[in-house]
Amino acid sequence: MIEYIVMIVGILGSILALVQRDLLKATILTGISGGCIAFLFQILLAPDVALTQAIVGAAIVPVFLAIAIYKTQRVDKDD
């Protein structure tokens, strides 16, 4: 059962992510989305992929995105 659960909550992320307007709030909802696929490896007893998924998709891609929009700088148009 918790594993339905989980799951929605991992599609749910990826789906708010995409709408997302604010740039950081979708790097924090990819991050839980990739918890969430982390959890799921975990519950499928392969620690291995689990701890990989873990590190790459709910740790290092949100913080590489997080740091990309930090230093990029927003130019406005004077139309």
Partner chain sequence: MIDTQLAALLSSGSFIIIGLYAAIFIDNIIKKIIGLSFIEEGANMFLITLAYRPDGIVPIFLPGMTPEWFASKSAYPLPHALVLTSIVIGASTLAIMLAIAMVLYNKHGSLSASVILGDKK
Given for the second form:
Amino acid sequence: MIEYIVMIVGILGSILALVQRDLLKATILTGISGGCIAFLFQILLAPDVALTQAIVGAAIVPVFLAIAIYKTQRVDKDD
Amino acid sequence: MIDTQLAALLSSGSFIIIGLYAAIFIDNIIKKIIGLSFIEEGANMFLITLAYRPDGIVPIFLPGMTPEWFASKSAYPLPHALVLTSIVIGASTLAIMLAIAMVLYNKHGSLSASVILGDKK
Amino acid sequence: MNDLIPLMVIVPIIVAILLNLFSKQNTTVKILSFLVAIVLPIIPILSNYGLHYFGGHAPLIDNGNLLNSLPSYISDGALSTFHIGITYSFESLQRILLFFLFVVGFLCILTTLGERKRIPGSYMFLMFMGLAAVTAMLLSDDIFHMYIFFEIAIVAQVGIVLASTDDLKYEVAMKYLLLGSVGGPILLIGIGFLLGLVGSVNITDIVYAVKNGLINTSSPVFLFSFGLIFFGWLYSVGLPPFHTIKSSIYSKAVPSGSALLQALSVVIFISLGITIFRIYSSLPLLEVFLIFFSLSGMILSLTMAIMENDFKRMIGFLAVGELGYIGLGFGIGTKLSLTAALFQGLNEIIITAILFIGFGVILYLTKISDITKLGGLIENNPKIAIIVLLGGFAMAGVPPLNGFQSKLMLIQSALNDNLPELAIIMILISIITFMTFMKAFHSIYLKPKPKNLIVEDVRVPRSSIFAMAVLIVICIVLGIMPTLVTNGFSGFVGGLI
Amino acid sequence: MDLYAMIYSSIKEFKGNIRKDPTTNQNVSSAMAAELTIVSTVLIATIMLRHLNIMLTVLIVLGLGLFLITGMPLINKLKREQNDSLNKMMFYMILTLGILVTSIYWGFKP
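With the form predicted on its own done, generate the form predicted in complex with the partner chain in the same format.
Now the complete complex, all chains and molecules, led by this one.
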């Protein structure tokens, strides 16, 4: 049961990330959906991949994005 | 209730579709990069789903298991090894794209793809 | 000496890392990259044909003790012939192509060393990394391993573009990466479908499964995997719809870098193309797809090349258009046409390197790439003009140069396969190629010199002239004695069909 | 209006949006060469359909020839579609992916 909820949260997170106008919120939502995918990997019997994905998808990629946003602009003006 | 494997396949498909949508319709370049990273994640998830086996076990051979029982139960470990590499490649490509996006922002003062990556640019 | 096979990949990677480490010390970078680049072409010559199993993981059938200890459903079935680890196979195709790739790589590195006072170690890192990546793609018998090195090759290509001084390099690199981050995962999903069908990513195993009916070749999954892998191949080689981005990649890099980029693209084209041909040759529509995309690539890029006024962009479009010939050779699908396609690929590596380096000299002297603002440069350096002219002749297929031999073989194979239309189009396209080249040549060298054109009073680097001379000698030798390489190629193709 | 004048006016219109330099003889002759190349190669390539059906090929070649000749300054339209804008590239890429996958899926079905 939990896996369906995680899937839906992951997909919703990715959709919400793309409609945000505040890019920092989009970054956090990307992290959430990356974390959901990591959790799914655990359910799909791949714990080693889940570890890597949890680090990369939920921590490293959002941090990269946050640095890029910090150096550029935070609000998506032209949407 | 559909089974886990099918649901996981469908959700990996929807990640890819969301990414393709972002590739065409979203103008902000950082959001475009976020969207494209979803395609990568969808592809990884697809490979992991292929390796899944309903009611299976994690492919780690523990003492006390017989090889026959292990072979009939375990998930397929080859895609796991492939996805590990693929995740790292995806993250590094993303980092390069973000670095170039930062340079482009300093040059043009905008993050809009149609402004900085349009014709004659 | 089979142990030398992995060295062809390992040596460039190690050198690349070392060069990055010594990035600040100029002389070390120069000496190290020069020495290694000169040693690299020797390795394929010395090493023997054969297979190399990484980690010693030979197929079970080669390992008698282990095989007997396994249950009979493994030891008697097809599973015992499957490859467990990553396998490198080194045959005549790999030997010839790698030798010439390393020669061109050496000449590009030499030209860079001559043109620049300070060599950044990171640029050399990218060049060696690109060479290592495509070498691994060509040697590898493992489709996922190919995908990994394909991604590495893309990053290396982007880095080579970023090292130039062009104003628009960041924009072009960004576009290439954005398109690549769609193309790469699509290729990965295609590989995933194949993996799901066969359970192995080794190409020989997949071909075994397809040939022996272990999988259903008309199932939608197999067809879907073909579509996705074919799309990834289109991205990697720059056939439509990717010809615009590929040509602008070529036009934004440093000319010697563009020569290397084209060599990398051709090797990626050949290695992935052979893979697709081996796996999917049973599908009836494969030929149609290959011929359609190659033809449209040739026509679209050539018409764009004629209209272009920037000679860098024009050569880029011409180089992309020439790639269509290799695709046509694969599409016709007979033994002669495949041999001709491989030969054409080899010629393309050499000829485009001449043109890029030769026109790069103009850029070095004048810093202008618009042909309407150039003219009369034949007074400054007639030698280079003649070499570039010979390169253009070779590209258009004038006897006795190598382009003539490969195009003749392609046309013959099209005629033998009852496709005279293809032969006519190939002749037409090569005439147009020649016309486009002559237009650029005339406006750069022969037209009266514009008054406001300032040619810098610097000597042309001797390394560039040396590189072009070596390449033109290779062109002439291959044109007079094509059997030097075609025998090897046809031996390889004979094992393929 | 003859071909030269037609192509000259269309190039002039096309270039007017981008650059100010004059439209030279060289521009027009290269555009004309490109125009003729594209018409002839497309028509010759269409003849290859004869392996499927001869009547169909005749019809398609005639129709396509008529279409290509009536819409004559083709090259500007082509050039406008193949510019360096990322949006155009993305669009054509996704279009190709869609066409490739669907046509393979339906085309190979026994």
